[in-house]
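Presented as structure tokens, the chain that follows is alone, the form predicted on its own.
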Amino acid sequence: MTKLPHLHPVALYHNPMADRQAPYGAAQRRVLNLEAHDAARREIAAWPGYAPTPLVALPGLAAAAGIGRLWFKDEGGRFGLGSFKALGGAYAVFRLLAAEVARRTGGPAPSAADLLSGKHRDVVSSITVTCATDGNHGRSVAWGAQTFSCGCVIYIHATVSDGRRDAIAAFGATVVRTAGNYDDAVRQAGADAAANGWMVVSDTSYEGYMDVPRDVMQGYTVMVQEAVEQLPPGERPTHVFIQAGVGGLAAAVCGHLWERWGADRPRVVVVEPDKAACLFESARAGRPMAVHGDLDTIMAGLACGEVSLLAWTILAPGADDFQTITDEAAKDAMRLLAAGTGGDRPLVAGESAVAGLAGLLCALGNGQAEALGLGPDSRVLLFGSEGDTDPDLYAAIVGRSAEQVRAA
């Protein structure tokens, strides 16, 4: 029997605000809705290099874990950027540029094809976009800026690795490292943008800043709908374990499935690092809460201390449970996927990508199966949100490079 990484400590909190019978309401539709999803998908599907990422069945790991089905949406190949973030930041960059071209010219908003052809380059080249990032969102924004020919400045915080910094710079962005944590970098990016007339493309929302993060989240729903269409005919997941930083990804998954399937949607368990659990603490408090400190976790994409208000609008009534995991659980989950289990093919998944899997396995191993309704008939959907976006760190944790794992 494969040894599963299930004995790490895990905290679980059932969300008392959740009402599975409640309809997807007007407040939630103002954040994400199927009509806006359709528009995002039409646009993104027309970009060069678009292809749905695979939904990988893991029957060997499901059997070892004692559940019925396990599916892993592998985002490592998304647009060559290595993560699902390519769907969000770049889409928001396009939407901002199109709106600004329309404002300045007085004409209709251009399509991506218009911008890619060089039309309106005189306007677009005068625009600079910026954001703070712990890696993947900044890479997406930088790629979007390069693709659509505008300027880009990206802010990273103190603990972002040099590998992630270099990956952003490779797309032509100016990268600025700041002191402090992710939330400090967010504030610095906002202040410098205001001083220089740049456009902020943040994946987190706050009072007075909602439109851009809404576009980012709507881009993520393209991944969710791909997974829906890739499920075996007649099968739906009973559970989704989905990782969260500020909550944008988790809300995109929860909101899209809630609106599409209503009360028949899967149970949504939101998983965070125990060192950066702002959503877990918000659920316990019944309102958005910030957590402070250096948020020092290997799950860099989830190292966020402040909740996105847009995400909270969906997750507060829509997420069923909130859970925290340790870094060690994430490392074990990375190694488990890389090794393959019971005939499953090895998978490359980065530190943040495996949080959902680690949460599932820790829940099963720590006596929380009954509380979460998990059993031999459960069908669990996971979103592997990144590949080896920091190759050196990946190899250090797994003991092999991503190329060696894929070759196996």
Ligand SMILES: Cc1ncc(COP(=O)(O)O)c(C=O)c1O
Given for the second form:
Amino acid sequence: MTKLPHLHPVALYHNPMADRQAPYGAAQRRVLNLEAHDAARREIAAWPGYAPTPLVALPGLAAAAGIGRLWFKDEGGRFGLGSFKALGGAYAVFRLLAAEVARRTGGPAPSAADLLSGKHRDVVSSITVTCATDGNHGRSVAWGAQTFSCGCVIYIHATVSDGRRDAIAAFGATVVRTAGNYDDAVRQAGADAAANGWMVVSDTSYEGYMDVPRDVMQGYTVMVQEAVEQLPPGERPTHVFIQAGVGGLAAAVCGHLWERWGADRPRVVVVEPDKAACLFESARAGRPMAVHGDLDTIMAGLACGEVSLLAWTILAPGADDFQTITDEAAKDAMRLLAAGTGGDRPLVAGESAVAGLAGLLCALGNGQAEALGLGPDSRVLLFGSEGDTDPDLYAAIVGRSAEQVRAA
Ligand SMILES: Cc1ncc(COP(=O)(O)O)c(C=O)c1O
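One more: the block was the form predicted on its own; return the form predicted in complex with this ligand.
Below, the chain from earlier opens the complete complex, with every other chain and molecule after it.
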């Protein structure tokens, strides 16, 4: 049997606020709901290049881990941008531009087709969107801005790699590198936007700033619904291990499945790097808590110290468990997927993409199966949220490039 690299330390906290019988309530519906999901899906599915990403079954790895089924939603090919984030930021850019055109012209909100045809070019080209990013969100906002022809300025913090910077600049955005961590870059983007009249397209929400990040998260639910439809007929997951930065992705997964499946939804385990575990600490405190410092983790997309309040509205009552993992666990999980286990197809998944898998394997390897209700009948759904979005880092960790892994 394959030996799994899963003996890294893992912290686990069962969420005492979780209530599996509670209905998906009004507070949660104000954040995400199925009507807004349908609108996002209709819109995004009409964009050029849209295709559902694959849900890959990993029977070899499931058998080696001692569980029944394992599915991996591989977001590496999403819109050619390399991550699920393509669904969120770009959708929010579209929604902002459409609302602004309606406001300035006094007419109805234009469709994406209207904007793509250049119908409101005069209004749109006078608008600049901006955000802070650790890479993937900024890439999505820059791509949305280029697609719909508005201006774009993206802020990255000190430790975002040059590879990620270049990928954003390739979509025509001006990229500004700031001192400090991600949360400092968020503040800088906000201050410069206020001074210059730009529109902030943030993937995190805070007091007084909710509409745009709500659209971002609603865009993510397109990925979740794809997975629902790709599961084998009659089979539902018992568990989801989902990685978190500010919590938007985890809340989209938890909220969408909660509203769709109610009490039959899978157990949701939220996984964070131990160096940036703001949701874990918030769960322990029973309220949103920030963690400080340089949040130094290779899981760049998860290096966030402050919880998104919208995400918290869903995760506080909806997430069953919170877990932290180490960078070493993430590296091992990347190598494991790249190698393929027991005949499974090798998969390319980046540092942030594998955190859910690493959390699952570390829990199993550290005697936490029982605490999480994991056993031979468990069916686990994972979201591989990015491919090799930083190709050099990927090759340094895995020892081969993504192309070599795919060719194996
Ligand atoms: C690849 C990847 N996975 C997961 C996340 C976490 O998403 P969120 O910050 O919404 O929790 C990010 C965020 O940037 C990401 O880039």
